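To begin, one chain is listed below as structure tokens, in the form predicted alone.
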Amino acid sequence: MTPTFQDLFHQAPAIEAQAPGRVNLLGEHTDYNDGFVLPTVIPQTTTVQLGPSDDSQHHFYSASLNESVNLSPTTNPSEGFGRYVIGCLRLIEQRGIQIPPLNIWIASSIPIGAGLSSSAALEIAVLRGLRSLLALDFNDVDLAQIAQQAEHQYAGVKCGIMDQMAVSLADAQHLLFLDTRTLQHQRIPIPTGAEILVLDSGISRALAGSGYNQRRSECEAASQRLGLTALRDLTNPAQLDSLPPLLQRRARHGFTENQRVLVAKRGLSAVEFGQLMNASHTSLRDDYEVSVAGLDCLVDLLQHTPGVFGARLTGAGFGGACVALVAAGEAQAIATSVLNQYEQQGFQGQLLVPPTSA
């Protein structure tokens, strides 16, 4: 049996805190290109409970893994999830505000290695956790791009605003159009009669690390033979020809998915809007190579699925979750139906979202 907060520390929690994992419908591999993404929350979510440690020390406890850490004020953890909470801690301590030793109990309902963002939902809710208990002064954008920070610095990972801004601005009926750039963002309504569609492919995105690095810095050479601060900057698609082939192709796939994206911040039908998805799989297949088999296995059972309007891979690719957009309330049989023919196919995949106990 899993112990609470009390359990652990023979204390009540002081705080308790959340923050929902994320999934992207379009603009894939755009926020390190300075471009435009249009994610949403899950229904899964990251619970924190803190309250003030009997000692010298941080404890932290995640009940997921069921793995303690605990922390001199002045020591940082080198692996595993104590870097995402102690670096919301420093860097809330590099602002010049105190924090005492914390007890900190950590649950959550997010698959990790899915690509639905278990560690920015971490993050955001230590960093809401934190807000409350010390009534700090930090708006939702600030507590995004701290979290983000905490990812680069603490974690290791140098990482887009994306996810760290979903997960601490977005809600349920929306889908949040965000500019990378400027943070600019704006909630717009999940297409009427829709609702959201994601499975976990069964692949294990063994690549996603170094494939997203080299298309990283496929971007910035592409960007650089342009004469562009980032991909975002590419207005004139002639200016492709320039390019070798495979530059080409990476900098068409940035131009395009923006495209999609702002085309959908217009307000589309839900049938409309898949189309977009379609395409935006198409273009992460053929022109950023980011998808796999199994993947596009499971793309294309669903894109051929009555009542699915639109399907596509989501997050970094080579293997992770799919994401659909589909007709309201026909998830739970959609899936059922997909997942079915996908196991014909030698695969293994499951439902994400809607959670099963939903």
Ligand code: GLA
The other form holds:
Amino acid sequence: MTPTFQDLFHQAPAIEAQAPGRVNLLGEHTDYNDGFVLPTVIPQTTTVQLGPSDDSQHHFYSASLNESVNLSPTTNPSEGFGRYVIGCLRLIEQRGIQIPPLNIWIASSIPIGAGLSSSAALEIAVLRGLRSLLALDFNDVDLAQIAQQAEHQYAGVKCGIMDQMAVSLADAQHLLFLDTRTLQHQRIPIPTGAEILVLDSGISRALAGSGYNQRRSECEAASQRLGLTALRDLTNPAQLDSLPPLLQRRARHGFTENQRVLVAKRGLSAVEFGQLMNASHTSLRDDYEVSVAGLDCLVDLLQHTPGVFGARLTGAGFGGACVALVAAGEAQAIATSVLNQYEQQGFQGQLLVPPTSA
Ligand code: GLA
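Target state, the form predicted together with the named molecule; input state, the form predicted alone:
Full assembly next; the chain just shown is listed first.
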């Protein structure tokens, strides 16, 4: 049996806060190029309970991992889930706010390592909890920015800001259009008659860290050669001709993916939106080269299944999950059929969204 906050700390929590995972529908690998993204939240969430600790230490417990971290107020863990939590605490302290020693209990239904932002959800849930506990005057965009800094400075991941903004600001009824340069955002409806299906490919994201950083520096090299602040500023695709072939492919993905998000933002039918998702996968596979055989197989099966408007890999790639836009009410049946065929191809996938009730 998982210990409760009360079991561990012998008192009731002072505050409970939650944050959801996210899935990105369009606009992949564009956020660190100052581009546009279109994510939404998923039903799975992370819950944190907080209260003051009665010794001089911070105590964090993850029920999902069944792991505890005990820290003196000035120590930082170098690995594990404690880095995300302490990162949030330290960044709040750096803003001149005193944080007392805390007990923090964490539970999550967001799968770890599937590309659904379990770490952003942990950060935002902790920050929401701290905001309530300490009556802090931070808005939801502030929380997203602090969470991204925690990721950069304490978890060592130089991510963009899509995940943290989606987790902090999106809702389940809409897609969140976000301009990652200005942080201007707008909620747009999910195409009529459609729902979101997310399948885990079962392929672990082995290269996600190194491949991600490499893509990021390739984009920086491309925009530097083009004399741009960021790839977002590429307005004339003819400019791509001046780049060497590899950088040309990377920059072309950045350009075409931004165009797809801007077209989708105008409001499309499910069929039109699905076509953009299919084109996004092709671009991620051929130009950005972040797909792998399992993801291509799963996406191909989805794209050839009646009731599926479009499908693509989602998140950083190199493994993890695929997202599809499917006819409303048909997600379960489509998932069963596609996962059976996927198994016949030698892979083992899993339905993630809509979640199967326990
Ligand atoms: C990860 C990062 C995001 C974004 C995506 C790719 O999820 O955390 O910032 O770059 O990959 O779109």
